[in-house]
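Listed next as structure tokens is one chain, alone, in the form predicted on its own.
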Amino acid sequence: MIRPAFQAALRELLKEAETPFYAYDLGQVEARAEAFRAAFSKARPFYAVKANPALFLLRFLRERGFAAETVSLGEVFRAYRAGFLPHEVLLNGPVKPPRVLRALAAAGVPHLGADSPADLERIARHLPGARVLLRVNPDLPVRTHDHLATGRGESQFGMLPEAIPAAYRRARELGLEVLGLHLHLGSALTQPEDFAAGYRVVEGLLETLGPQPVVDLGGGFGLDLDLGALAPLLAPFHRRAGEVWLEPGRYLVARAGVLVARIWGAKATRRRYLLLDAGMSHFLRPALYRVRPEVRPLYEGGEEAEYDLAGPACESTDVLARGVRLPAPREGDAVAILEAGAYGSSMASSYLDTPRPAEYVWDGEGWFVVGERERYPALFARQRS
């Protein structure tokens, strides 16, 4: 899904921008944010920074009432740089070493998601009185890609429901401020029934623990999830918690962004390929999760045919899309890989000494740069010869 006006603007940007690059439609971000706030008007949204950590985007969403959900010390620092205050930041994740906790003591302590009993002990030792949420692993067969199913019992995340009461008591004994419970089922979930099953686990725990200041129901909202069908499921938590938190990330930004690449060759083995100047270093999701992003041509071409779009790495997984029907291109024509607004730039790497691309935002009237293209000297700067 790409707005015609945005597609036309991309064609203009191609006249001067070096490929590959990421491009974002700010109007799309705003529309998705507004739709989310309307559907969950009583909940407090924490934007999942890992989806797209661009500073302009963090500031944009903070101005619209979003807090920040992070999973690393670097993301906490990034959120603070974007203007978020400690009480507007949540740090999740299964591993919080002492060096991280000491750094937070100096920089400002956010809310903390406690992922295990050991996590609680370490937090209490280094950050006495810290505000914590206990992460629940609901032990459910969540319907999504195996790599995205964080709510299954065999995953490394959270504490199983039967372990939560003891962890709750221990956290209070340690003098921590227990805000409540945190649930995250996984990512790219499209069935309200999956959310309902996870929510029932949390409701059962509230029967045991009693009402809590906060219930964080996480995120994982698939791009086509019916928010209207999900919103009523939050009603019990609004009655039994002081606040309900949600963590939208990819839902807000994926469709607002594209990765633009040029075609520098066509070839045929047992399949027909177009060879791009972008690949898995720039958009890892197709290789990591076997997703099939949509592709839009930014050119007028000849007769349509079916192609696989391969990148420049010597890796069999460096294929951004398979079975895409496109007009026959000329060398240098460009395509837009859709849904790259999330986990595009945030997962980009310098594998094969590949500079990270520039990032541009279109505000409906013009383009502005929000991320400079990485230069080769920066790739070598931290190494000694």
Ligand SMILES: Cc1ncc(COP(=O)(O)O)c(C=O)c1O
Contents of the next structure:
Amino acid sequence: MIRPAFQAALRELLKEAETPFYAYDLGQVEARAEAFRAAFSKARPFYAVKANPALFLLRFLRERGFAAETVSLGEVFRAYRAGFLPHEVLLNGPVKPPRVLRALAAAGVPHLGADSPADLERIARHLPGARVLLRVNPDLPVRTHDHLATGRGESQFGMLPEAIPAAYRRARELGLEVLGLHLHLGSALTQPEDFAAGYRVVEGLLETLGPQPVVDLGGGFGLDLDLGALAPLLAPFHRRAGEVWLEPGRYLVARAGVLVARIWGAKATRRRYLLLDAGMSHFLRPALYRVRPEVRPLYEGGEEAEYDLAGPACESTDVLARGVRLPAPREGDAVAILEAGAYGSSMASSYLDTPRPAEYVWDGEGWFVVGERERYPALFARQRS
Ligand SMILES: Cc1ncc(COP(=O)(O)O)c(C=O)c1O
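What would the structure be for the form predicted in complex with this ligand, rather than the form predicted on its own?
Let us now look at the entire complex, which starts with that chain.
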């Protein structure tokens, strides 16, 4: 899905912009943010920074009432840079070494998701009295890609339900301010029943622990989920917790973004390929999760045929899309790879000394740069010879 006006604007941008680049339709972010806030009007949303950490987007979402969910010290610094205050930031993640906790003591202590008993002990030692949520691993067969399911019992995240009461007591003994419970089932979930099953586990724990100041039910909202069907599932938590927090990432930004690449050749082996100037360094999700994104031509071409779109890396996994019907292109024609607004630029790397792409935002009238293309000297700047 891509708005025709945005597609037309991309063709204008292509007259001057170097490929590959990421481009975001701000109206789409705004519409998704509004839809999310309207569906869960009583909950407090924390935007998952990892989905797309562009400072511009962080500011934009903060102005629309979102707090920030982070998983690294770098993301906390980034959120502070974008204007979030410590009480508007939550730091999750299974590993928080002492150096990270000491840095937080200096920079401002956010809310913390405690992922294990050892995490609790370390947080208490370095950040006395910190506000913590206990991450629950609900031990459920969450239906999504294996790499995205964090709520299965065998995953490394959180504490199993039976371990939560002891962790809760220990957190209080340690003098931490226990805010409540945190659940994050996984990413790109499509089944409301999976959310319901996870929420039931948290409800069971609330029976044991009693009402809490906060219940954080995480993110994972798939792009086509009917939020209206999900919203009623939050009702029990609004009764038993002071605040309900949510952590959407993909839902807000994925459809707003595209990766634009030019085609620099066509060839046939046993399959028919178009060769792009973007690949797994720029957009990792097809290689990592076998996602097969939709693709739109940004050119008028010849007869249609079915192509695989390969990138410049010397790895057979560097194929961004397979079996895409496209008009025959000329060299230098461009395509837009859709649903690249989440986990696109944030997962881009400089693998193969490939500069990270520029990022542009379209506000319905014009384009502006929100991320410069990485320069070659920056690739070498860290190293000493
Ligand atoms: C703890 C936590 N919260 C929220 C998210 C955001 O997930 P999504 O982008 O699928 O909404 C993630 C993603 O990995 C996560 O690990």
